[in-house]
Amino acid sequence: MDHVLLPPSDQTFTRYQDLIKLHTGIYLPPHKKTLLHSRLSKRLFASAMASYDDYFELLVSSAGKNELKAALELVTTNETYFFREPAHFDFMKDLLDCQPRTGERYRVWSAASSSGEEAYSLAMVLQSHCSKPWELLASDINQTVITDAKKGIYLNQRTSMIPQEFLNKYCRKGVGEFEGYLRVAPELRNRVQFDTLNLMGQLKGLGKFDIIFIRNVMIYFDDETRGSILRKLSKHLKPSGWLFVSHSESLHGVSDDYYSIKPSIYRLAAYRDEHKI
């Protein structure tokens, strides 16, 4: 008879919660136990583990470093799509249209870029509306999705929100074995710097940015972790810079480093104080 893999017990799930938070800062609430089971079950079979307790012991052992990396990547992968929450991109277009044509290079950071749709959406806006040299950093804790994002290949149904003018300029339709897919044009792909980065770790050498997008990720952190990450990000935002979070997220009661311009769009509190806004 085939072995039936039972979901983790509540006590075992708590151990996984602590392990995931320790390494990623992400808090997996109790209702996510089914998600953990569905995403890790194949890894248990591949590792010949009979239970989630046995698998946990592997993950925390010296021999399980690679397996831990694989497990964390599976648990932290999130679905996304191009031009998600389009009001943010419209706001950014207006910002860029008002920028002077000279001055410092315009720098943007997609700090939780997942599989790259947000980063390439930002790149399309920058290429079309930024009149000065620009650069774009896209980072994520998950090395696998970063590797895929560099390829810039997406199923057509993931691209339905891309404006037609951007589709024509910056995207190529797949043919033959790639029919049903779209690929971001190389002249745009080459403008995005993708990197693996853990927001819980040291954020050295990044410099300062005009815009930071940190969307649809802080909902997975508790308030203490959110506050810690936001303090780090404030050190990498130019004095007049802008921070974008998801419309489902708020910094109210979490950080005093920022003030709200409108829901989900923030600036540094020091900038408001200096300009007496």
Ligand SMILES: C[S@@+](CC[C@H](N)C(=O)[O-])C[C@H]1O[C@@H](n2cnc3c(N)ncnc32)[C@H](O)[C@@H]1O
Contents of the next structure:
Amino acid sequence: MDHVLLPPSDQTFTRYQDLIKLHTGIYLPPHKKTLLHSRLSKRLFASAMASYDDYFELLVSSAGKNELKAALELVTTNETYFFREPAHFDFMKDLLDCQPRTGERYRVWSAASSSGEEAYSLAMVLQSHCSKPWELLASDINQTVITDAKKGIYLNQRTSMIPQEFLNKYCRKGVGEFEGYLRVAPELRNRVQFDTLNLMGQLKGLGKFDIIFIRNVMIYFDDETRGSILRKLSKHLKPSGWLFVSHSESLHGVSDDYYSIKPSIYRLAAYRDEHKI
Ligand SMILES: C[S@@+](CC[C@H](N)C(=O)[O-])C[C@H]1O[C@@H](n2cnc3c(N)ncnc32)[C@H](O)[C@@H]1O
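Form predicted together with this ligand structure, per the form predicted on its own context:
Everything in the complex follows now, all chains and molecules, and the chain you saw is the first one.
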């Protein structure tokens, strides 16, 4: 008879909660126990583990480092799409149109980029509206989605939010085995620096950015983690910089380092008196 894999007990689930939060910041509330089971069960089968307790021991062992990485990737939710929350991109176009044409390089960071749709949306806006040199960093904790993002290949159905003008300019239709897919043009792909980066770690050597997009990721963290990540990000924003979160997120009561310009768009509170708009 096939072995039936039982979901983790409440006690075991607590150990997973702590491990996942420690490594990713993601807080899985008790009602996400079924989700954990559905995402990890195939890894338990693949590694011939009979129970979640056994699998946990593997994850925390020195031999289980790669397995831990795979398990943590499965716990992340990577849903994303091109030009998600389009008001942010419109706001950014207006900002770029008012930028002086000279001065230091314009720097943008998509800090939980998932499979690249957000980053390429930003790249399209930068390429068409930024009149000075720019660079774009796109990072995520999940190496698998970053590997996909670098390829810049997407199913046609997933590209309907890209404005027609940008589709014409910056996307190439797949042919042959890539029929039904679209690829971001090399001149844009080569402009985006994709990296695996954990927001829970030390964010060293990144420098300061004009714009940071940190959208639809802090919803998975608790307030304490949100506060500490926002504090770290504040060190990577230029005094004149802008921070974008999702419309469903608010920094109210979570961080005093920023003030709101409009819902979901923030600037550094320390420089409030210097900001003209
Ligand atoms: C729902 S996606 C959001 C993608 C995109 N920002 C958007 O709004 O469409 C959340 C992403 O956050 C990433 N993530 C979760 N925890 C992270 C962490 N500690 N450091 C960096 N990225 C993280 C996940 O891997 C996932 O790709």
